[in-house]
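Only one chain is shown below, in structure tokens, and it's the form predicted in complex with a further copy of the same chain.
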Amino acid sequence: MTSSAAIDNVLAQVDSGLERSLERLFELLRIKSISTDPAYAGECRKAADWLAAELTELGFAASARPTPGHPVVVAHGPEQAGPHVLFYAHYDVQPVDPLDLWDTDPFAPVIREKDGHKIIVARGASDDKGQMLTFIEACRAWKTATGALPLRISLLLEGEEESGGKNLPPFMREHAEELRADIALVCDTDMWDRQTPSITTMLRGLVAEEVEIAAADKDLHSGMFGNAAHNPNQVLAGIIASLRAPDGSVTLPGFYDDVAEIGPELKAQWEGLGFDEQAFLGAVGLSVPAGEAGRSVLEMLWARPTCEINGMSGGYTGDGFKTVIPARASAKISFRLVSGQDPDKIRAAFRTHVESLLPADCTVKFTPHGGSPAITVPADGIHLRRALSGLTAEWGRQAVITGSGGSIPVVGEFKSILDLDTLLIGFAQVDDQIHSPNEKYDLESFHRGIRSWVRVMGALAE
């Protein structure tokens, strides 16, 4: 039970404590917790320990738990009345290459001005360290202003979200009892726009696969063997090209079999959002939607599956030129899935398709990099309604319900392993350039994100 007076005190505490909150965020951003590169394992450990220490200081029973990969931070607040929420975020970040496209050191956070907004620039500023701290700093404000948290809170902070996250599900299974709660909160998504908060209820799934094509047992001279020997670069390019039809659809046999068209109601709601395709594409230097002909960008991103070539490499790629026919060529390929698609089925269809295109003398090696189904969060329920009201109160504008083209596998795991529904509440903006050079988080996202959580906690505790 929380009075609006209490909430006003906590919000005042957020405002007066913002400078220190920023200092803490900068501390965390300086830690190079790139989870996919084994060279940074120590930095991931450091980030986990930093978080455990911060949460302990806030009165949580917190610790960095070992896994076969990077640690998982688990923290429990004191037992009390009201719903028990499990908050999730991740402290690991994406690699920073190409480094030469960054204006500043990705791990030396700075505050800059962009289009009249103050922004925090650093790898992880938005995805997901900045978002994670909006919740932790909201807890701090409650604790400081009222001496207690308004409801029972546990946190689960992982360090492998950007690298397949294969160690979290077993950890969740092993500690299912300890992690039981009434609802999960995840802070890893966007606002609808600068003024409009949103709760995401649809997430695409992901199948990530590495494929390596090999032909000759050694690199060859293209003059001595060119024409007579298969070139893995050529073979791989043919396979990749075959994955998309001229109309932009994915050609994998059966790829769309389990994909349902979105209903007229949802379609109408999305059209009501007034999404500006030109502005969305224009923000990254594009003007014409790619992908499936005849579908809106919003539909393509939220309700249609895709296939993307995330990496491609073969032969000599350094300075100058080398007339070589490489022995191998490889690609990192991912499929974004929508409700109904089975990751295992899609992975199998992909492998069968690739094998069907292999010429004589060529072999293929597949390396899976994680997979998860798309999920849809029930668009009703008291927690969702209360969270929407808290966000609406902070931003003075009706919070909306949206989908997301991204994948947050943990949401599916909360459902399947802990039987938890998830509220996806985030304050990122579409121009945050997450996974790209010059990643940023609006200072306003950080400040009002903290204020938003203060209100959402209060609303959930009512």
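Could you switch over to the form predicted on its own, since the one displayed so far is the form predicted in complex with a further copy of the same chain?
Only a single chain is listed, so you will not see partners or other molecules.
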């Protein structure tokens, strides 16, 4: 068990060592670990080796492990009583294009002022090097102040998250016994607002499908064949239109069979977050929610499944006009799933629905583009409650439980491969401009992120 005096000493170490922590962050930010570009493979290796060396210095058994792509850094702290946590982050970054939109060199980190607070500007400052180092620097502060970590800690640091992460799942399967723990921690998400920490416990799953409708064996003149020949564009448009009912619900048979309502306690907490639906939609030039009638926007985004048309193609789309009936038309369609829904079942229901609407002389081809189930962490879990208490103690505001409309594949892989629930705890802000020019991370996010992990580690160790 960790005492409050011990935690106070560690927090004092964080504060006194902040300047050196920033120096280490800047060292890592200067490494151009762009995973998607083969020209930067050496830089990715350099970042992995840097992390392995830092963790070794902290007393971890750490190494940069080879994969068919970029290395995976694995580190294990000493065996000790209490829960065993597996921390995940990624050291690779997005490309910096367009370079001319950056105010400064993206790999020459600087501290600037913005809206009255200090920010760290560099590629990877928020996504995910700054976030990753909040945890590592918290480990450093514990070691420096007390001589030991408060609980057993392992780290799994990926080098391909920004380029698909295809080599991590087989690595995890190969090393599953080594990587097993009691809970996974991920630092790659936002706070609810600038002063309210959050833990994301719900991630939607995903089914991505490409559908192509074909009719005639060649493009046809719309005057010579109009009315007489099926138009794949029209057939596909009808199928797409049939996927949503007027009330915004998805029409696939059985789509909602396994969807549960959120509990009243969680619903009340979401209602108390002060989320401004009009401002959320207004920021992108919209005003009226388009999902299921009678649902709040947060429910639509976090707790309800959806169907979206991500792209459509068919016929002539160039400049001018061409009177053609295309031989083929295609669309890319995705379904975001919630807990309980089976991606294979939803994919099969979609295909059956399309086939049932296919007229004579038309054929369909389906191309899958991945699928993953939704993830939900039990709201009454002991690790979640302790982590919430640590965050609340640091920020002086009740930490909140949030969902995410997006999908984070590694969280699903932790569950399916390692049977691990995951707590997503991040300190980024919504205006960090990740993946964009002038990416930034608030200095407060970095400083108090380290302090937050100190408290969360202490709380988990109790």
